[in-house]
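One chain comes next, on its own, written out as structure tokens in the form predicted on its own.
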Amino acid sequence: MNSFKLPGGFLLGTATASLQIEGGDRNNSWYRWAEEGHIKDGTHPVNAVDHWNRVEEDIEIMKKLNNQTYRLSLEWSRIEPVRGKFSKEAIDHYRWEIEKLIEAGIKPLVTLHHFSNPLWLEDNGAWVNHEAVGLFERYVQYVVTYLGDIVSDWITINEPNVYMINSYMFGEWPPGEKSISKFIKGSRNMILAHIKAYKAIHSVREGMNQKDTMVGVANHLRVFDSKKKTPLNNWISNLYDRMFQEIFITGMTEGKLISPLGSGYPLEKGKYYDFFGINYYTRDIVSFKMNAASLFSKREVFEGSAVNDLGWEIYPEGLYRICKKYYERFKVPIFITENGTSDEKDEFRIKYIYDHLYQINKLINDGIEVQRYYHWTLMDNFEWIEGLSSKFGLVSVDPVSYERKVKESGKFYSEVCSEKGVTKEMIKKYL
């Protein structure tokens, strides 16, 4: 193992999502989904890990971890609990939290939609209803009007592909439907919503005479490699890449709809990104399978590879491949908006972090402008359909007392953040 040093201006931090950590909110789609018994381990986001009441404690933990930046999300259902009626109490709470981060020397990156919807939106057809585009734009304008003087960096939508596929193709997330037509409608609406939100954020902050606005999307990107280089295998792996990634990327960067979502520029051709956000976890080995029920494909892990607790292949080189590919295409700064692993016993997370940051160091040395890294996640939390059983955190949380405890991987990451890299001494100590 080699030591390495990241540039002085590189920012290291952690990322969370409001629904997964806050607790206390019963007005969102995931609360009802849990009430209906869909969470694998039977746990519930109504408690999550009580971050809403422990903001100051958790910021102290971020300081101990030497975080320079923190990616948080806002819960739409708290801010607009009833359609058209906004909660000053909720937006004031988020402003207070962000001010506390800034006081601690931690730069906020704020996500406006991270998988969960207010119940009033969910019951109105959620993102399948075109009305959601304007409703999201109004919500964004409200939030940025109240927070835009202290927040410059924004993510409009987190992983639109993951949300749409799990909700409307696999049917495992709320509302639990399996409909290609709804997937197409919802995906198109999310693209349009991002474009309108991008324009709104810039417009509101320009009205405040703020010149440093940065807006993007957190794109969940995977490597899809053919099991064997045959025409059918290559075709199905390219189809996965298009349907899982390309239709969203093309729409949310330049405003262009491509098949099967449509064609042309329904709003206008433009550049709707100031950075390119990448959530990277794994790759899939893809092969063609003559079975319509399996979507004519088989996805598996590369034979003999290491996997995490969820069975995902650990493939750090994929981060290099993806960053290089999209930097060459878009030529804007890259933020690694999520990267982490499910590791209940905290046995391989340290090496996972080292290996992925080593790839980032290689990227930077090769002229790829990666500027930030957000580890997913700060602390163990409600991991969507997996519930509390899947552990991605640098900090453990007792499910009853909510006591936080920094793991060994958290101690390692704290030193990484402090050193802006990995020293020989750290390798000897941790690796």
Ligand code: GAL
Contents of the next structure:
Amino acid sequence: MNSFKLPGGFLLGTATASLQIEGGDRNNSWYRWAEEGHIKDGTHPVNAVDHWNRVEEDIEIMKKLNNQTYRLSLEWSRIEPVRGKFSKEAIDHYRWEIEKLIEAGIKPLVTLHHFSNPLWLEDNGAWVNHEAVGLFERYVQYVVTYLGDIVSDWITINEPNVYMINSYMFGEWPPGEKSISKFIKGSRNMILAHIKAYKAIHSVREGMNQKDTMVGVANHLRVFDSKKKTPLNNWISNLYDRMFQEIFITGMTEGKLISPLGSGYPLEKGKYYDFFGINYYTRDIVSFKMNAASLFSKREVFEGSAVNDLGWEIYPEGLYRICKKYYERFKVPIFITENGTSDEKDEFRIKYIYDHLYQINKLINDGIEVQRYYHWTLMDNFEWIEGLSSKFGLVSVDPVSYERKVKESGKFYSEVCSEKGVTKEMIKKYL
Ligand code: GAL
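Since the structure above is the form predicted on its own, I would like to see how the form predicted in complex with the ligand looks, so please show that one next.
Below is the whole assembly, all chains and molecules, this chain first.
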């Protein structure tokens, strides 16, 4: 095992999402989804981990972890609780939180949509209704008008592909539908909403004379490798790549709709990214299967591969492959906007972090501009339909008292952040 050092300007931090940590909000699509009994372990985002009331305590933890940056998301349903009516109290709360981060020397990266919708939007057909585009744009304008003087870095939408597929193809997330036509409409609307938001953020901040605006999407990207390189297997793994990533990336970067979403440029052709955000977790080994119900495919991991608690392959080289591929295409700084693992016993997270950062170091040495790394996630939290029992955090949270405790992996990551790398001593101590 080798030591390594990342460049001085590289930023390390952690990422979270409002719905997964805040608690207290009953006005969003995931609250209802939990009420309807869809969460596997019966836990509920209305509790989450009480971050809304523990902002200062959690920022103290980030300081302890030597985080230089923090990716947070804003809950639309709190900021616009009723269609067209904005809550000064909610936006003030976020402003206060962001000011505290800045005081602590932690640079904020703010996500505007991370999987959860206000109930009024959900009941209006959510993203499948074209109205969502203009409604999102108005919300973004409101937020950036209030926060644009202190926030330069924005993510418009987190993982549009994962949201659309889980909500409208697999039917596992709210509103629980299985409809290709809704998937297509909703995906198209999310692309248009990103472009409108990209323009709105730039124009509002330009109006404030702010020149350092950075806007992007957090793209969930996986490697799809064929199990055996047969024509049918290759066809199905390419199809996964196209439907899961390519149609979203092409739309959100240049405004182009490709089949099956549409064709051409419904808005202006442009460049709608200042950085390229990558959420990387795993790869899928894909083969063709003669069964329509399973989308003519089987996704699995190679026998003997290391997997996490959710059965996802741990494949650090995939991070290298993906960053290289998209850097060569887009040539803008890459932010790893999420990377982490579900590991209840905190047995393999340290190695996971080491192995993935090692790949990042290699990428940088090969001239690929990776500039930031956000570990998913700061503390154990509400992991969507898995509930609170899937543990991705560097910090554990007691389910009753909400007491936070830095795990061994958190201690390791804290040293990684302060060293901006891994030293020989750290390898001896932790690995
Ligand atoms: C991502 C998502 C996060 C988090 C993570 C771990 O897809 O953006 O909210 O849940 O996966 O599964």
